[in-house]
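First, one chain by itself: the form predicted alone, in C-alpha cells.
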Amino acid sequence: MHALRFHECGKPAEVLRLEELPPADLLDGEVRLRILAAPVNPADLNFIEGNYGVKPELPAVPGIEGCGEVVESRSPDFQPGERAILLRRAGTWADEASLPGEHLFKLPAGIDPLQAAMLKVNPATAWRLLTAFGTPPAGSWIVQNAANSGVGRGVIVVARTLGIRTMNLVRRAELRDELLALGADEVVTDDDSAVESAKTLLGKDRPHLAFNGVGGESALRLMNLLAPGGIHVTYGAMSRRPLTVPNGQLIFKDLQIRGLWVTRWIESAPREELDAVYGRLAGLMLSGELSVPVAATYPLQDFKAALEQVAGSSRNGKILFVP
C-alpha cells in the first residue's frame, strides 16, 4: 500500500512522503477499506505541524476521515463491497486502512463517496453546535461566522431541519446569494458593518447561542450579538488569532464561553446514540440537503499540488485525496 508518511512535524508540503508500506495484518474484529476519498482538513495540517490537540506518534500517516469500500472483513458487521466512513483517526491519506468495524459507520447505498468522505466532522460538528448546548426552540435565532465553511454549510441545512432560523457572517459578500438559496434566513457581510446590519435584520429578537470558528474580532461581533446570558461556542481558528472576552461581556451580559471538538462526543457517546446521529444525517447527504462544494481532487502523489490549492485564498470548496 502506500501513504502519505511525515517522520517529523513540521510545514507539510515539506515533511509529507509518499511511501510504500507493507499492509497490516488483519486482526479478529478488524475490517480492510479500500480508501475511495479523504478530505484535507485545517486540523490535519494543524496535526502535521504538532499544533493539533492529539500529538501524533512518529511516523505518521495523517488523515482524520474518509470514506472506504470493504475488501476484506473479520468483523460479522462488515461485508466485502459494502462502503463505510472512518469515526476513529486511521490515516487516511493512503491507499487503504485497517481497524476494527465497531469503529466505522455503514453507509447507505448510493451515497457519493466524495461527499461521505466529509461527513464524520463538519456535519456532525453542525449538529452538535445546535443540540448540545440546549437546542433551541423552533423559529428563534441562532449566530455563526464563517458560515460558507464546511460547518456553516452543515449549521444552516440542519437548523432549517429544526426549524432554527440563521444569521450568517461571512468574509465574503458574494456568498449571500449561495448561502440563501442553501436555506439561511439572513447572510451579512463579517466586517465592521456586520453587528449593526444584523441588529436591524434581527429587529429585537436577539440569540442564545453563537459559533465561532475564526476568533479574533469576529469572535467578538457574535458577543455583540448575543442576548444576556447567551452561550458562545468556539469549535476553531480560522484565523488563528486569540478569542479575548470582554469583561463587560462576562460581567453585564454573564455570557458563557464554551468550546466544543466533536472528536471527544465520538469518542464517548454510546453506539446507538453515534448511529443515530450519523444516519440522520447520511440521510439528509443522500438525498441531496446537505453536501459541500468540493474544489478539486487529487492523487496521492500530487499531495504537493492539492496543499497548494488548500493554502490559496480564491478556492472555493474542499481538496480531497483520491486515492
The other form holds:
There are 2 protein chains.
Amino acid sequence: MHALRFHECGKPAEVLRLEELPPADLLDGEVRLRILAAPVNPADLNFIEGNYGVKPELPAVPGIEGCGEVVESRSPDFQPGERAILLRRAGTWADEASLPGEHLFKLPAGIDPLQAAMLKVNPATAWRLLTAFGTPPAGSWIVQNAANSGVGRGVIVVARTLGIRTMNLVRRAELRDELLALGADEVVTDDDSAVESAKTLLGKDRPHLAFNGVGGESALRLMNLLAPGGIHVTYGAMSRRPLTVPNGQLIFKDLQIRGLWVTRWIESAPREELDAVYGRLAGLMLSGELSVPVAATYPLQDFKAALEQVAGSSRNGKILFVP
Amino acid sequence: MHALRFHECGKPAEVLRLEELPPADLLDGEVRLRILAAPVNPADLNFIEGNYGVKPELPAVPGIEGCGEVVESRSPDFQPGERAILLRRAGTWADEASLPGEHLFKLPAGIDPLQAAMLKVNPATAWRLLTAFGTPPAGSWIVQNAANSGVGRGVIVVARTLGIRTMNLVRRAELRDELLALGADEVVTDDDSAVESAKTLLGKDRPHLAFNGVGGESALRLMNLLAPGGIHVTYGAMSRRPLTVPNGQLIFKDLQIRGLWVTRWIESAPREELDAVYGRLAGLMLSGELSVPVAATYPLQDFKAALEQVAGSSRNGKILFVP
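Got the form predicted alone; any chance of the form predicted in complex with a further copy of the same chain too?
All chains and molecules follow, beginning with the one already shown.
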C-alpha cells in the first residue's frame, strides 16, 4: 500500500513523503478498505504541525476522514464492494486502510464518494452545534461566522431541516447569493458593520446560540449579537487568534463560552446515536441538500500541488485526495 | 435625611455631593432604616462611573449594600430596634433608607454591624460560586485568584465548611500566612510561576472549578490549572482587562467559561433560599469565622478622604461609611 507519511512534525509540504508500506494483517473483526477519497482539512494540517488536540505517534499517516470500498472483510457486518466512511482516525491519506468494523459507518448506495468523504467531520459538527446545547425551537435564530466553511454550510442546511433560522456572517460579500440559495435566512458581511446590520435584520429577536469558527474580532461580534444567557460555541479558529471576552458579557449578560470538538462525541456516543445521526446526514447528502463544493482532486503523489492550492486564497471548495 | 448623590456619571470624588433630602413617605409594607454602616465596593465606583450592569437613574444615591436599624415600620415583619441588611439596591450611602420589608434580611442579634454591612454581596458571591455550578465533592479542589479579596476570603471560609480544598492565587506573597490562618489549603503567588507552583502542590489532582476576579493573564492561569471539562467563572475584573481564551481550551479541553453576578440570584431566588443562604452566612459571621478586615470608617461628609484611601494601594481591608 501507499501512504503519505511524516516522521516529524512541521510544515506539511516539507515533512510529508509518499511511502510504500507493507499491507497490514487483517485481524478478526477488521475490514480492509480501498480509499476512494479523502479531503484535506485544516485539522489535518494542524495535526501534521503538531498543533492539534491529538498528537501524532510518529511516523504517522494524516487524514482524519475519508470514504472507501471494502476489499476484504473479517467483520460479519461488511462485505466486499460495500462502501463506508471511517469514524476513527486511521490515516486516510493512503490508498488503503484497515480498521475494526465498528469504526466504520456503512454508506447508502448511490452516494457520491467525494461528498461522503466529507461526511464525518463537518456535517456532524454542524449537527452537534445545533443539538448538543439544547436544540433551539423552530422559528428561532442562530448566528454563525465562517458561514461559507464546510461546517457553516452544514449548519445552514441542517438548521433548515429543523426549522431554525440562520444569521450568517461571511468575510466575502459576494457569497451572499450562493448561501441564500443554500437556505440561509440572512447573510451579512463579517466586518465592523456586521453587528448593526444583523440587529437591523433581527428586529427585536436575538439568537440564544452562536457558532464561532473564526476567533478574534469576529467571535466578539457573535457575543454582541447573542441574547442574555446565550451560548457561544467555538469549533474552529480560522483566524488563528484567541477569543477576547469582555467581562461584562460573562458577569452581567451571563453568556456561556463553550467549545465543541466532534471527535469527543464520535468516541463517546452510543453506536445507535452515531448511526441515527450519520444516517440522517447521509440522507441529506444523497438528496443533494447537503453538498460541499469540490475545488479539485489530486492523486497522492501530487500532494505538494494539493497543499499549494489549499494554502491559496482564491479557491472555493474542498481539495481531496483520490488515490 | 442626608445622602451622597451624583447628578451625572463620572469620577466619584468629582461628581458626588453630600445633600440634604426630604425623608420619603413610608408606604404600607415599608420599613425605614437608620443606616449603621455601608461599605465602598468596586461595584459602587463602577456604578457612579456608569460602567456597571445597572445604569443609574439620575440623580442617584450609590451604595449596593449596608446594614441598618429599624426606626419606623409599616411591615408586620419588622419592629423598631431590629437590625437588617438591604437585599435590593436602595442607596446605602445615606443616613437613612426606606424600602419594602421583603427586600430586607433580618440579622441575628449580636452581629457586628460593620461586618453585617458586608454580608450581602461578597459572602453570597462566594456561596454562589461554590454551589451554582454543581457543588464540588468534599475533598476536591477549587482554584481562585484575588484570594485576599472580600469574595476570595469568603470562598476560603465557605469552602472549608463544605470540605472543599482551596488553591489560592494572590498578587502579594506576604499574604500567605494570613490566608493559611483563615483556612486556605494552599497559597501561591499570582505571577508567571503560579501554574507550575500550583501543579506541584496539586500532584495529579486538577480542580474542576475556578473563580476569577481579576481577568487578563491571571484568568488564563486558572484555565491552565483546570481539569478537562472544568468550569471557569468570572465574578470580577480587578485588572480591568478582558479574558483571553485560547481556542484549544474550548475545543479540545472542553472548558466552560461562565460568569456570575450575585444580584441576578438575589432578584430571582425564592425567598426561602435567600433566607437559608443568608442565615447560614450570618451564622459564620456571628461565630467570627467569616470576617473581613476593616481598614477604616468614615462619616458621610468625609467621603473624599474615604475615596482617596480606597484608591490608595497600601490598605488591607474595606473602607466603610458610618453615617
